[in-house]
Structures are given as C-alpha cells and as structure tokens.
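First comes one chain, alone, set out as structure tokens in the form predicted on its own.
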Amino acid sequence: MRRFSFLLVLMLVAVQSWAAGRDTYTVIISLDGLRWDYLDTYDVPFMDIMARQGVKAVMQPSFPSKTFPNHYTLATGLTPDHHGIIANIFWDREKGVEYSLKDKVTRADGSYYGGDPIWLTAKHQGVKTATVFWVGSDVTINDEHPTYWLDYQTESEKMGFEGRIDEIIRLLSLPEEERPHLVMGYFEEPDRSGHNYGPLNSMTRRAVENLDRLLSKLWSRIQLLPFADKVNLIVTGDHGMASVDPKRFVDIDDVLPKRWYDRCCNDYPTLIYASAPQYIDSIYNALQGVDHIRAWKKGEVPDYLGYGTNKNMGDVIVLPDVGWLFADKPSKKQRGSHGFDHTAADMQVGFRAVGPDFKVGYEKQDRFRNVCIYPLLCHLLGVSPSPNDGSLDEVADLLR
C-alpha cells in the first residue's frame, strides 16, 4: 500500500509538471555566429539584463561547427553524425549527388534530415509549434512541418529582421486555442558580418548591437501580452567565429594528386572521397605531417569529435587548425570563418535565457553541449523527448 501511494505521488508530480509545461510559452532565438565573447565585449544592454534577470552560460557546438549541422542539432538533440546533415556540403554516395545548403533541391530533400525535430516532437503530443526560418523547418520531414512555418528561400529577404519580430508577436497574439507554445526564430547575423569583416571588427560589433536592440524590442512587446509572465525567452546561436587570412592556407594540389580522389568537398572540415579504395591509404598517408591540418580515415576520427561514421562521410576527413583553410584555392573575401574543432574557444556560443522556468541571476560555470537544447525544450513544453544525444541533467541547474 505504501509503495502504491508513493507511485501515485510520483504520477501526480509528473502530471503537474506536464501541465505546468503546457501553461508556459517558449521563444528561442538563434543569432547565427553568436560567438560567446561578443556578449562580454560589445555593448548589449538587453542581453546584460537577460543575464541579471535570468541565466548566462556558454554553449559548445557540435562538430563540425557549421550552420546547417548545428541548427538541426539544436532542433533534434542529435549530433550531425547521427542526424545526417554532416556538413554544409557533402556527397551522397547512393544518389550520386552533392548535398549543399545553397542547392534548392537537395536542401529541401527531407530524406537527409534524420531524427525528430522539436517542432514535430511537440506537435505529435498536442503542442502547437511555429518557426520563423529555423534551418530544416521549411523542409518536409516525414511528410510534416511545424504547425506554422515560413519558406526561407522565398520569404526571408522580403520579411527582414523587423518583420521577423512582428511575426513572432503575431504568432503569440493568436487566440489561445491557435497559439503556439514554441516559437523558434532565426537571424543570419552576426554571421554575415563575422565572415565579411572578422569577429573583432566595428561592423561585426554594429551587427551584434543592432540585434540586441531588436531583441529588446521583442521582449518589450512580449511584456504587453496578457500572459507575459508565462513566456520564456532563450537567445543563443549555432557556432562562434574565428579570424582567417588568405595567407593561412594549405593547398590541396600541393599534397594530393587529383587522380586519387573523385570529389573533395572544400569546407570545414574538408571531406575527400577517394576515386578507388586503394587510394584511401595513399590520401591519408600523404596528409600525415602536413603543417596546420589533421587528417583521419572514416571511422577513425577521435571520439571527442563525435564524427566520422555517417554513410555519406568522406573516406578521409581533413580538419585545419583554427584560422587556417585546406582547399584548392584561398578565400580572398572572408575575414572570419567557422567549422573548426568545436572545443576551440573561438567556436563557443553565447547563451542567455529568462522567464518563469529559469533561475534569476545565475551564471553557469561549465560550458554545456548544444545537444542538450532539445531535451531542455521538451522539458519546458512538457513533452516526452525522442531518442537524442543530449541530457537534461547537463542543463538542469539553469532551471528553478
């Protein structure tokens, strides 16, 4: 009888927790390329307020520290190696096509997007979800979309940043029975400025500070809603940004004969697809000892990177040192880039959160992995997570 009573209490606590999650709203904003120290270096009064009234932390991206892989990791809680978007560009061995975020066809092919993104996890459990240009949300995944979504390729430019703030408020202002409890918003800055000018440049500073003003406006408008005290706001990003220079360049043609490989996806990391199995060792051996790069065969990548087992992985994976490029030609335009070792300081991401579910004035001392965002969102929404690589325990100290 005592055991039955104990189990009943546990069930009641679980139901209360579930109900509380359904009673609150969560808005998560991704600022592409939000390097962690931007929020300490630049003038961001609103995000300073978020830190004082909520929580402050540093988040570690997954490898590779690129936009599409990490945004979809934030949504699914799976590393890129597990959800399938292993890089911004990679070769599909079975289909014989190159997936690229810039290719309208492959980018929109839902077969590449594995896992269960939060907008579907919650939707399947009766929670309405909305996205404003979040990576992957405009792709038909398992024949579904979020409850509300927008097509990035056709609508993002004409909406602009101010329009995205308007859209988030519009969604939160819908009648209660139509209103989403999760809204996910995406902004391309400060990534664009970081690439064009470098992370420590006045133009990048301007981009970060403009975003802070936009977010302040968003929060002020949220405070006018009748349920403002039930809204959680999370601000984070996908990766950091490092300074690069055309002189810090390792030329593929100097170390590898072209006959050894069919395809080389030049990005961070560089994925090399051998022209024949006998050339895999040749490629690998030729790259050993080359300054400013590390190279591994598929399946032999160090465990800490959590990479190298996906079916579309290159036969050899090449990772340059932070700030260096391994490709067939240097990038003369970019002054900043990312995709490097995800544990490097420049790749870390800023994190702020405020609202009824978060502590007040709390600073997390240890960085946490971005795969933990998915279970965190599931907790805030009161839904059961699908299998993932994250852990709610890793971020539980952020919560009240």
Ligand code: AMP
Contents of the next structure:
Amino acid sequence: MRRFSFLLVLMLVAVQSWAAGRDTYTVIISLDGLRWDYLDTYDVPFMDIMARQGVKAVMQPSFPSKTFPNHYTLATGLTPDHHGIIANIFWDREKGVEYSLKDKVTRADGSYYGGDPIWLTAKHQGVKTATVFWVGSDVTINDEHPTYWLDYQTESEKMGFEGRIDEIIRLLSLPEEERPHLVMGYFEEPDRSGHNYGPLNSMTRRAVENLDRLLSKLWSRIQLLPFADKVNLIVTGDHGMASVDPKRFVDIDDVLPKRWYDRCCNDYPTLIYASAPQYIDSIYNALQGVDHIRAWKKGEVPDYLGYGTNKNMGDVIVLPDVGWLFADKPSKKQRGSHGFDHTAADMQVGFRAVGPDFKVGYEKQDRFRNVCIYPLLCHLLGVSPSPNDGSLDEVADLLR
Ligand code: AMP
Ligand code: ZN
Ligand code: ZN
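Since the one above is the form predicted on its own, can you give the form predicted together with the ligand too?
Below, the chain from earlier opens the complete complex, with every other chain and molecule after it.
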C-alpha cells in the first residue's frame, strides 16, 4: 500500500510538471494594431528570427476588433460579449452612464470587467504576475490587481517605450521568490501611426520597424539573465488596421432622426440605444438597404460575430463594411481604422513566439482565435484556467 501511495505521488508530480511550465517565465507583448501582414511586408529582422527559432501564426481577434474589448479578451479568454467590455464606448442604461476608454471614472470601474483575467487566475494559484500596462490591469477587479502593475494614465507616457523594456527587465531581475512568472507589456504603436497615416504608409512601416528593434533589445537583454533558457517571449496584438478615407462615409444624420435614439456610441460597431421601444423597429428598418453598412437588432446578430447578448448592448448594432465609416462627421485626419468584421483579412493579427515551450521553425497554417491566448498562458504557467471561450487544443500544435 505504501509503495502504491509513493508511486501515486510520483505520478502526480510527473503529471504536474508536464502540465506546468512553472519553472519557465513568459513575457507577452501586445503591439496595438499589429496587422498580420506588417510582419511579412515590413523589415522586421527580429520577428523573422522569432519565426525561425520559434513559431509564426496569424491570430483572429474577437468582435469587435477594438482595443479594450480585445485586450481584455486576451486576458480572460472570454469574448467581449461575455466579459462585458463590449466596445471602447458603450452606454449602461441601468446606471445611466457611458463607459468609455477615455473616461477615467468608468474605465476604472471594475464592475464592467467580467471574467477572471490571467493575472488573477495565476496569482490565486501562487504564481506572481506583472503588467507593464495592459487594458484592465490598472483597474481594481474583484478587489485585486496583478502582483506588480502600473497605471496607464499617469505612467505610460513618462515611461516611454524604452522605459517599458527597462521595466520588464527589472521585473525579471527580481530575486527568485519575488520574480513574476508572467510579464505582460503593452505598446500603443503601430495603432497610432496606423490611424494617422494608414496601414500602408511609410510612417506606419517606420513604427513597426522601430518596435522590432526595441523587441530585439529586449530579447538580447533577456539572454543575459542566468535563466534565459527558461524565458518564453510572445509578440502579438489586439487587432489589425484597414485603410479608410473620409470619402467612404455614411452619414448617420442622413439616415436616422436624432429623436429616435438616446445614445449612439460610435466607435465601431455603432451601438444605438433607442429613445423608446417603438423606435427600435424604426431605426432597424431605416438602416436596411443602406449601402456599405449592415445593421441588426440585438439578439439577431449573426452567430459568427458572437455578439449581441450582453446586457449593455445597443438595441441596434451597425457595422460598416471594411474601410467604410458610419458617423455624424467624418474624421478628416484618420487614414486607418478598425472595429470591423473580425474575420476580415485586414483585422487579423501577427503572432510570433519563441522560447523553451515553443516549437522551433514552425508556421501554423490556420489562424487561431484570440480567446485561446488565455488557456495557452494558463498552460505555460501551469495553472488551471477559469471558464473561458478558448481552447488549448486550437494552439497546442505551437507547443513542443
Ligand atoms: P483604439 O485604437 O481606439 O481602439 O484605442 C487605442 C488607444 O487605447 C491607444 O491609443 C491607447 O492610448 C489607449 N489605451 C490603451 N491601454 C489603455 C489603458 N490601460 N488605459 C487607457 N487607455 C489605454
Ligand atoms: Zn488597439
Ligand atoms: Zn486603434
């Protein structure tokens, strides 16, 4: 009996250490708006090295292909419809407030952030976690934060991009018992350049190439750590970027009278909150047959978008075709945008990963859904995932 128990313990330890990468470290970097083909068309020698020494893939964002919804999907493995950050801007009818990424009060209200972000999943299972800016990590969610975190609003500009690399290295250089096994880092580029100049402009190229040099420095500095062979590096993003033009524009005011709606949150998709129930049909009917947009009532959104059931959803959801704008005034300055159909080619995201847990020189043929990042991180950290919309199986081929 004692021998049997001993064997059982040995087996349990073996299974645990197989399932867990507890002695490995994972650094995941999100480059905002990293359209998948930037990494094929721009000059990115470091990301090419990552592909040769690690894995290369294309990742599909969740709908809507926006920053806050998708960063929080990467963190929780839940679609925006399920985690609650259904758009960068939405109306909370119950409370009578507008949630917005630009508003420091609502953005910081943890009650909007559902699910169990990886920094808490891991922390609750004894794994230290750190964020060098990540949507949601500077919000108090279930009374908690990552072990180490920073406030985006007050710290991000001051720290700059080089400073974020220093900070990641500082965190990885902490004494072993204080050292985080997961470090998540965020950079606003190439999203900013993509919006200002368009995805195919030389300024966006320059932003991507600068980031490649920055990440190369990060990897070189990681190589100087005594445990360098235990560090995984994942580089990906939240969504792609499509070219837009103020001429490709559908004017809301031409199709909908203002009295039909209380709110129109217009950051793609457009969420329209009717001013009275009878106007839901009026709005919906008025939008049918308008060129270059699609409109649905909540609850009737096509299944593949995985959207429309959240309690804060607009009564009518309007989605312009890729490259088209639906607004009350076109932005004259914007040359790039996103938020479009998450399955469109321009919305896909680049993905590279290198390190002890990843295959060498492997290119994944099918794109995978970004809800799978959460189960992947759980696997790399050796922690049990909370319920999520992803699947480790979908990304298991990336692993050794
Ligand atoms: P968008 O392109 O409209 O989807 O949003 C991108 C913007 O989100 C970036 O320019 C960032 O400045 C902003 N952003 C990213 N992370 C945060 C954060 N944690 N808090 C506030 N704003 C953020
Ligand atoms: Zn973004
Ligand atoms: Zn953007």
